[in-house]
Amino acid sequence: MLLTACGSDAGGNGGSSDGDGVTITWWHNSNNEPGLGYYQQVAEDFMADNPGVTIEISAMQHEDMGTKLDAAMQSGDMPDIFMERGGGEMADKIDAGLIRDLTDDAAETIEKLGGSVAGWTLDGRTYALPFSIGVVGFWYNTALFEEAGITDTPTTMDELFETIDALKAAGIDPISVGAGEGWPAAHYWYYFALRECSEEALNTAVSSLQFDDPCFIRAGEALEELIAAEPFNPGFLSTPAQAGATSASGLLATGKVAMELAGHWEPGVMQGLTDDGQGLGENTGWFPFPTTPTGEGDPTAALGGGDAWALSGDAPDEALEFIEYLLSDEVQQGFAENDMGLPTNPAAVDSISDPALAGLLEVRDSAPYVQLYLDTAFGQAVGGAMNDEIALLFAGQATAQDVVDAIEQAAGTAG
């Protein structure tokens, strides 16, 4: 009864019915193991307990899913269940009436999730149930660091440059980046902005979309300095993020590079890109983004965000029951055991099996604040223009000032 269509163009229609039951469409981005098989089993278990309900899954690459969700939003034909990242992206869907208000119908689950729902709450109403919230940092191969004689992970940019030099001297490509997808490269600018700018400056920029604080120029200049050090894998400008062994995640997973800046999803992604299903296994390490010498930001603040399950405006009640099941103790514990991310259900926290991922949970919970991915915070139009200009900076075709100008022009706040 379960239909899995990777990259399917299937949309949602409010839960179609043939008179004998209801069919629910579910889009997610766990398109490799262990997540692909785990979510399929979860859906099968739910259907076994709910006769008459059929769940049609579309499991696709993250980038493909984003493109298809954008198209679905434009057409008004959303899947019943989809991943929602919050911020300006969610606000756009609310304004268009394309996302269901869950505040009252999922009150008990929302209470259980506690403060983690804040990123999906607007004007006191909650529109999605977060299942994973984490932070971005450098995942690294501890064995390659040891081979290069590196005994401590870098905490400052000067130390990161020393690490890059040591890896190069050992004949090891230091860092992979999936610049071909845009957003992995953009994360560097986001993080430099987090280090260079005070929390107040960031909050002002998010609310006003004005970037007249000089810290944003410094962020771009810091990124230019890093790019000039040539730390990235050959062909990084066309490298995909997570698709296959030659992607940025694949290069790290197979020992071709020493580091990658990525989020809490990385261990699970790497497991699906190695023949043994172990990813880096015991050689998995993690360290936070280094500080900058001129930074005004809190050095322990983190860049991050999460993923939540949302419903289309006309999704049936069975779809609501299913996403609440996805947030249940049992399902979230399995999610954690498979290293698919950092669970939001408190009952699942102790089920995380990867030591590095468990350590990341401590970083998340101890950070003074976590800055939401800036493209998500700004919304599709502004965030897309920003990411495009940052990609040009990586290619040497834009400057630090060009990035700020592109954001303000997209927001209509230039000048």
The other form holds:
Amino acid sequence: MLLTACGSDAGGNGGSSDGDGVTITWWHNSNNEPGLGYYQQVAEDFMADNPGVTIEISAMQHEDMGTKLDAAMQSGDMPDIFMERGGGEMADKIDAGLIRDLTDDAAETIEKLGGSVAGWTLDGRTYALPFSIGVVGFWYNTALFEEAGITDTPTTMDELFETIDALKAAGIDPISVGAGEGWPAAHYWYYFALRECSEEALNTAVSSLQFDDPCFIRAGEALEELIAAEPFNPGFLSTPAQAGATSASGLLATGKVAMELAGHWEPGVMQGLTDDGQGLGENTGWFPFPTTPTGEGDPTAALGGGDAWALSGDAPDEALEFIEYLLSDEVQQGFAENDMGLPTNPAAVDSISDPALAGLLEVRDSAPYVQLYLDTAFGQAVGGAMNDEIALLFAGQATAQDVVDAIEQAAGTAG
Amino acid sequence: MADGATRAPSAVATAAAAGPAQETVRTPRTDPPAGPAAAAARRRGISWRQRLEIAVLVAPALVLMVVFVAWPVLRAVQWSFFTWKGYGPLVDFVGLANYVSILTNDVFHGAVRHNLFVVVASIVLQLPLGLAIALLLNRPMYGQGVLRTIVFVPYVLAEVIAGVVWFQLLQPRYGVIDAWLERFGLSGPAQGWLGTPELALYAVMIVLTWKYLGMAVILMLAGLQGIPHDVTEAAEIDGASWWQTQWRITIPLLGPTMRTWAFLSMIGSLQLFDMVWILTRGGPANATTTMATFLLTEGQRRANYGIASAASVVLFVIALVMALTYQRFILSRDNTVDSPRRGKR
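Pass me the form predicted in complex with the partner chain as well; I've looked at the form predicted on its own already.
Below: every chain and molecule of the assembly, starting with the one above.
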């Protein structure tokens, strides 16, 4: 810690080329191969090119990292480089001076990443460099769809209802959802909001936290209509998202349901939940969220989010150099070849080998805009209240109006 | 190994010695009458050396108490008056707003109701069951030791492990319980035992009873060992049946044990967290929230540390008031019970 503090002073004096005795701490969540080994190699390459710089890596399981990061933020004893999801959560940290402003110091990299940095930009200043951005959509079991006689994936809500009926007729539970944890259920509401609301209405609501536009009520009503069709797995109100064979991901991975709404992480999660480590294997399919008949949003807009590298407020310039190196063509290509995520550097887009992820990347890059997960965008306090209210809507204990009211109440913008 | 083997019998010996020791307290006629006076003399005679000794011996415990109990409690009280995200300085003083917010929050009301339900249901279910099993296991019978162990096993199991096992047993359709029901042509609730808001709290309560019944049984059994045989023998000689002996002699003499157990059960119920978190996370639709899950959700997951702190203060006050009330009106009977009896003798 002392060394880091010294390094920060040296960096402040304008010297970034000589990294005499600088130790950088780096926390990431690639705690499994191939990611673990790849990042180790990347750090060693950087240290070889920059004598005197030592990178201390802590690779942690995702949830553990979140908990430790919260504690680190509270104590002020933070790692120099950490993962940041952007949105309202990041805004709180900026207010507390815990994140370094990268706008001027990393201008070149930020320009290369283009629109991807939007989720980590506040009032024209960019605070983190996104290295992986994914989109949410329906993952489905192609074998079960075939068994139910479904030849085309649904593109509209009407077609989705037909698909649900066909699956039910074949004795297959159509969709699993981990409503027990809130956010997987909430993703439905976000997507309906994305379909029902114009980009302008959505942006206004996200920045002002006022939801006067009737499209948000329509989003809730569309969700109520879906829930009324009873497409979800038995016990979905208490189903966890990803933990174990009876979680929403587990039910899809083991062929107990036909589809699930989830992000780019899903194939990886499913691989961990099956004995053979294959997940759904070659039966893995993906289709985007269907469109609604009254929607004002762009039908190809996507809901998504990602991870970015951020620096603590007092991180040394060597740490900045390192995260720029992480976003370089070379490292991002390796990142893509190892299927560690969906790279943001355009030069790495062609390097991805997994066909399902390559398909997602196409959807992401052809989307006119990628809306950040609304709970992340709103921050934990408002996002948590919103997710809980949406979970109540799934239980039939809240209305479309209640969801909007709960968000405005938590944000203090009601009235 | 050898160390453990020698230690075990000595522990039994201490426990056995505790029985007769109680007897001598209950019949203090032979005690030296100058108890209080002697104590006063001792107090006057305390030297600086002895005071230093006391200070040195007490200090480590006191320091731990201050650092890990008193200080966090005071910090929680302080945080409860601020809006605070968990980092940065405490600047946004809001007075009692956090308290107003939780006391008008339906979810928190629900949490308090669920806690009180568990307090009452635990005692109503586990006291008669625990007592009955203890009385049965206290009779000489074949396999007594094995049965006692079996009853106690759930309590020894780690709460998280027991929770995960029950979570899987209670899964809709694929869970063992639903599979059994199906074999008899029945079917569980469509959303599962833990997924149906109307049933979830009862399902949790049954798991809690399974988990903690062993604790009640073992305490009652220990209490039964403390009841002198001569009393029950005398009753038998007077022609009392087994039922009458239990009802008129054993159960009344077991009073202090039952009251202590109920106290522990009540405190445990108020702090209930692990089992609920693993089985339902407070859901479905907030049907099984407790005060502890509420404050974790607000604090850790929503970063509303001010609100979470206010909730923890409210939980602390509720637990303290209930504990003191219980001690004052119920446990106090056990402290004074000897004096009138002594007078009669």
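Residue numbers count along the first chain shown, from 1. Basically, rigid core = biggest C-alpha set you can superpose within 1.5 Å across the two forms. This structure is a prediction, so every number in the text was calculated from the model and none was measured.
Participant: Once the core is aligned, does R100 move its Cα by at least 2 Å between these two forms?
Facilitator: The answer is yes, as the C-alpha of R100 shifts between these two forms by 2 Å or more after core alignment.
Participant: When the rigid core is used for the superposition, does N387 move between these two forms (threshold: C-alpha shift of 2 Å or more)?
Facilitator: The answer is no, as the C-alpha of N387 shifts between these two forms by less than 2 Å after core alignment.
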